[in-house]
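Just one chain is shown here, as structure tokens, and it is the form predicted on its own.
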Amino acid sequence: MSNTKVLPLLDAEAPEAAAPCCPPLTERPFTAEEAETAARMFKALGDPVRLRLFSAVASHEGGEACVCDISDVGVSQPTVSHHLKKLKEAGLLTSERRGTWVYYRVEPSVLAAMGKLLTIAPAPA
């Protein structure tokens, strides 16, 4: 049994979207349940094997990449696959295998809740 949290997905089209798991930075202090979770997301970014990992999913064409198109990142496939794994528990990639391939894609609803972290919040009228 894992102990590991996923981070809520967003719908991408709901007018909901706009408010992901944390409010921007500059709107108010974090809760520590917020802090919790975006600590987590950017732990998992903060490997820089992580990042292009999740870089190369996130811009591949179609949206979707498989295993064997993003592991040419500088180390072993058992280490990508731990890599990959570390991405998938903070809740940033998902997966589906097919065949003998498994193939990773970045829910848009992860990069708009990410995106709105680091937003600036507009000024009180």
The other form holds:
Protein chains: 2
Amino acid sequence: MSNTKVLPLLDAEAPEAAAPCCPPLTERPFTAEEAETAARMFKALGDPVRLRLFSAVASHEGGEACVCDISDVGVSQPTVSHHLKKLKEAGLLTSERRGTWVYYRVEPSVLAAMGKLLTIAPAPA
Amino acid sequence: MSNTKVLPLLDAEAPEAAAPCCPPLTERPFTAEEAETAARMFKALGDPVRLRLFSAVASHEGGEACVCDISDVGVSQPTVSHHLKKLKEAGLLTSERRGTWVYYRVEPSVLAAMGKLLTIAPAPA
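Okay, that is the form predicted on its own; can I get the form predicted in complex with a further copy of the same chain now?
Below is the entire complex, every chain and molecule, led by the chain shown above.
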């Protein structure tokens, strides 16, 4: 059983379609609402330890990892758990318990949606 | 005269080549140093007002804007200036004074380098 939540950067009606919340940053000024949503994701990656944990999960075999796989970032286990919770709250990770361990997974669609924010909009014709 | 600074996400020897500091987040776990550098950029975009200002500059004609063009985000002029300074310190904007006004510019290479962090690494052969 997965406890996947709706990811805030994606269209809640069709998260698998990876419809981003926001246009590329270069296309037009963000509205206040778009900025709130996107800033939450960027802020979650704006901490070095969190970013290392996120990268450890994202690059792990199969795109998922349990806490036992990714504790090698020089902080305590409770700190690791705290940061993983923050990444989940921001919609960047989902988690699933299997037996003893909780497995964390990065949704490729979330990375794709964030990447799209940072693409250069084509020049107007 | 431009006061363009070396952008921390880029190779200091060849910033125009947009060599990113870090591999895609999905390629391998970030080192502590890579995470420090990349987290600084993400953190700078992790505030809704800053993100709106950044988007306003990035989407403005010619990829640059003066403060007079982008003050429409519902905060005071000193607050706008404060956030623009933070974006400059993170290497996301450069600035240039021309006459009365300071013009801010997003380096496309910085956006490209950040976007590259968020690409999905190809599966190993």
